[in-house]
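Let's start with one chain on its own, the form predicted alone, as structure tokens.
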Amino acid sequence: MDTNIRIAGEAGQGVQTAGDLLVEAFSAMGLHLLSSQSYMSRVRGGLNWFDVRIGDREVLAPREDVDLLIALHEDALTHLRDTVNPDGLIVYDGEAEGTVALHFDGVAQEVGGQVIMANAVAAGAVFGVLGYDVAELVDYLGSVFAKKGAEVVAANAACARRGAELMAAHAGRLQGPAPGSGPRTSVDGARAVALGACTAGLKLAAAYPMSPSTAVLNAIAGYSEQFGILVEQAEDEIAAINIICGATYAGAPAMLTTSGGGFALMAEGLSLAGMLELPAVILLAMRPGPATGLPTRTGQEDLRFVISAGHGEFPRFVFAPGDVTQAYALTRHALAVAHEYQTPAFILTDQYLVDLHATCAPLEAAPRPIDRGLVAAGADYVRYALTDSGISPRAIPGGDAIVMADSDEHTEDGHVTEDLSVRVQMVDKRLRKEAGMCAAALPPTAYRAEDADTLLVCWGSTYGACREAVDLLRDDGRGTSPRPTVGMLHFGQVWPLNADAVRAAIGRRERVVVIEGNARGQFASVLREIGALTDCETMAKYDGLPFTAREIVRRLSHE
């Protein structure tokens, strides 16, 4: 079983803090969980909510419906009341029919002496309703506020206990999943990317801040002392990508974080990395566009942009993790292959994955640096030697070798040239890398696909919703005769693709549905373009919210 809890209120009311308290306390109890956030692009006001879905088995995606709504503001009650299940419960900071009243601010002021502790009251109320021992929450409050002193810890603990006491009369009205079987660790998408990069040997991160990518830069900054990483907030986007180009030329593994609008300003720098054959890694957290669009919402609208960005022709990798575990692993992989092939690599994610928390097996935090592929070279070294693979021996400045680099077309030793025959040789050399990149492309992850007549194809953060939809469709009998069986393929690497391998994985199916968070079916068009797919349906979503499993099931049934 699983329970979906939604805490909703205005920005500035502590919605995220209350949600974070629940996430950490629940994960420490061994509950499986996944959290997601919906928030407006403003510092105060507006309607925000934080969902925490907990279960006694793996939880993969957000839910539309709610079992317990904690409404901190009238707008939350007005706009979200209908999302609560008929047998659910609403705890409201006010008086309204069909709700349980709890004055969070008043209780916080009375018990803790400060309104700011209303989030502890709210978290305690959730524990009270679900019948969980509030001591688990109090323990977490003790650890999170320890640096602020015993008085602050005691006041927050008292607020949490009081919130639970006030809900004691409603304990058991909602059944919470049994704690104990989960992995007891949780991580958010931003930290998973950051930890993957840091353990891979990252030495420099740069950015001009832009939502929702800033969370990743902040996470890297949080690890910077532990791993010895320089984090630079540049004066603008052009400076940020050129910092990365300079760092990678000098041999330092480096990563840039940005979002669509910021990356649009970096296209020339990306081309510079392509011409200089630099292993620049770019984390791009997509948001719905064009222009400012919906800066704090989610979407998968930049795939085509990233694949073709930059002037001229040069290879690049594009990875799109589906969950926090993949975010960690694919970030490490992106750094590794960028260095192996000496070409840019993208990690394409979005607000939903960056912000979500999920329980998972502990991520390895010990440094395991990637192979930078460096060679020791002497005076006869040429940076862009022509090779069958297109990959030249890579030395860095500071040794005996002279490492020439220029944004103009160049000869093998890096000198500027307008010899057009050399120009052709250099283009061919750079593009020869693509054969190796395609051959080594990561295959899609198959889930219950072997016998599937209907195949759901997805990429990036739609992974969890699609996988849960497959289970729902099979579990409710849609997977038995005469109904078609349903399975899925998820792509963590979306460019370049091995067309033969993709074609074999898709195979012959009665129905193929490509599910993605954009209006035009960008990934479906990529699959058609490489000849891996000829006939398919697309399921598009571009309202700024992530897919849910029930939504996929509903639309598959009706479309």
Given for the second form:
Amino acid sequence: MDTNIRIAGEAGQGVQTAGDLLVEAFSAMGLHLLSSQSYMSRVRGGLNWFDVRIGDREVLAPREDVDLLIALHEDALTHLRDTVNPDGLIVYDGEAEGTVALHFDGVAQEVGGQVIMANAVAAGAVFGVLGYDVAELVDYLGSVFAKKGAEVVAANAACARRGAELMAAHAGRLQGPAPGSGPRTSVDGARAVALGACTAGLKLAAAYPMSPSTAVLNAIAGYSEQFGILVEQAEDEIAAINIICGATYAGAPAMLTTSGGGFALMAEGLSLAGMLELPAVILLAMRPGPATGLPTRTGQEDLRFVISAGHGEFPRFVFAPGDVTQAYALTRHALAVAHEYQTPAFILTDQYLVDLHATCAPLEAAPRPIDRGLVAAGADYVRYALTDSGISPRAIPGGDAIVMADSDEHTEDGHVTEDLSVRVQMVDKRLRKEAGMCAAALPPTAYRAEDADTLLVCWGSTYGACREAVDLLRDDGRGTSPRPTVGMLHFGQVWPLNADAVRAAIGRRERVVVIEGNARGQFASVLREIGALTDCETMAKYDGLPFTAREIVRRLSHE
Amino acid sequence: MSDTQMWGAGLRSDGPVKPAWCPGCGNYAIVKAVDRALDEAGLDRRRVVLVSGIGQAAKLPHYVSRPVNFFNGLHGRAVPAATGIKLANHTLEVIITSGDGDMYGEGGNHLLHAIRRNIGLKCFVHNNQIYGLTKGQASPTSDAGTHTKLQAYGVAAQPLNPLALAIAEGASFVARSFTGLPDHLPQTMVAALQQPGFALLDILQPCITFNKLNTFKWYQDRVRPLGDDYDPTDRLRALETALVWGDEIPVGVLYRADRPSYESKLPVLASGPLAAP
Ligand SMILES: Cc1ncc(C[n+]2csc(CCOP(=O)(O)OP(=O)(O)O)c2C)c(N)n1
Ligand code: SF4
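Now that the form predicted alone has been shown, please provide the structure of the form predicted in complex with the partner chain.
Full assembly next; the chain just shown is listed first.
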């Protein structure tokens, strides 16, 4: 059983604040939830909305249809009333047919004294309609506003209570899912990445701001004092990646955050990290392109770019987390393997995952630093020793070893060389790492795949919608007969891949559909290229919005 | 004097690295001066990192007499790479040694922001007023009217004045020297090394192959060391001095200010380097 609540209004009307209130209050009540946002690229005006989907079991993805719409503005009503289910309810800040009127600002002023408390009124109304005890919300308001003093707490509480009271006539009209037995942890994608990096021993983050990656940078900054991390706003993206290169050369685990256009400027610096064999970690939160594209929307369009960016040939890792738990774990893993193999690693995510907020098992917040793989060395140290694994013993400057690193092709001791046989040895050494990287590649996660005739293949944040689609198809057989046997494979590591393992996981199926947020089936083409897949269909989405389960079900049945 | 004699002392004695510079190039004097300055400043080379971009000048770290840590990065990007190193381990002495194209052209934006931060990097710019490695195109400091293969009608833009720019921006140490001043150059480097924040040292360096205008003699005839009565803490006077370029070219420490370094203002670095175990 689950309920989808949508709060919509202009930018600047507190849509996000009201949404955040609900998220926190619901997690405190032990509900499962997932919130997602749709916003326009502007600071005021436009039409933004915030969805909170709550359930009595795990909620994996956003829903396109709405049970309860809180429309703070006329545009929100006009544009979104069709998304509301026939048995749903609309609470509107005005008079309109088929809606329940509630003047959020007016009520706030009346009982709380201030318009900014309109979001507490809205949250109270949601509690009222769903038949939840508003005391739970009031408790939560008390804890967040405690610092601001008793007066603010009391005013917000009054707003919430009044919001709920005014819904008395509609109370319980929508039955909310049953609360759990204790509070649940909830986290947003950006914080999950940041916490993963911070607990792994990150010491320096550099970036030039760009949506949607900035959320991650802000989150790291939020943890910086606790974990002793330096957050540096670089003068531009080129500086950011070169700062990371310098910092990792000197021995500090370092990472940058960026999005498509910013990363486009970093290709040469990435190549430098490849040449100098630096454990540079790059978080790239995708948004649709080309160029500035849709700044506040989502997509999975940069996979091929990230896999091939940089001139010359060098190994790299690309991880694409599917949910907040993976965002935490794969970020830690990215830092670990970047250091183990001394080569760049990407966390390739997107606006949808970075901004979503979901309940999950508690994330370990105690520092558990990764191994930097440093050796103590003396005067005869050479940085680029030729080894069978391609991995050379790594020392950093400041100790007894002298560490020489050059972007030109270099000898084992790091000096420029134009000896072409050394060149070949060095390319081979760097590329030799790929054997180890492929062998240790994380296998895809299978879900109800064993007996599946139809296999859905996805990567990154498409995970939740895909998994829910599998459940819908298997358990409800929705829209199809006979009921298809559907399963899925999700890739959290998208590069490099172990072709044999992938081929085995895909196996023989009647139908393989690769589902991804781009127009050209980029991941499908990667799978074909490495020989892991021959025949497949692709399901493409590039309208700037995340997949939903119903959309996948619909398109599977009708395409 | 043979070329080897001329720059022999500046070569690594223990390694295979032979300079890829033209015999007679001003860069040889700079590598010698760097060697001397490191020794005179009493620096342990294990605690020094030389950072460079790309260009003839940027090859310097390979040629010092005894090995030193170095990071020879990308064209124009010595400053951010050095910034990363300094932030990761602020106990290291991080010295940038690179060309005018590298620092004032491709890397111009980074230079501005290093000055703004006042991060403790020492930046030695080999200013030969030309692009050497790419064979003789104009650099941001080429005199107006300079003819090259590329600037066939002469350089139409006016030259960038790095010293005036740095002083105007409030850099904490701004100096100029010349490769023809065998004591002045290392001494000025040592002075730069003693400054806590960002130090810019512009070094006039003849490129005998591509710059036929600003030759060794051309510089020698014009260079005038600042007198003992010169007060480097007077910013307006410094700016005035920086604007002098022509028959006379002042050299020495033009400007110096007491500004705390960037790294000293970052609380997270107070407990030790980020790169510590
Ligand atoms: C991104 C990039 N652009 C261009 C080049 C080519 N390039 C190499 S050195 C150089 C100019 C170097 O001039 P300068 O810094 O004055 O050094 P010099 O060779 O005169 O010592 C250029 C343009 C490059 N290596 N990388
Ligand atoms: S080209 Fe000019 S700068 Fe380069 S080595 Fe020759 S003389 Fe020196």
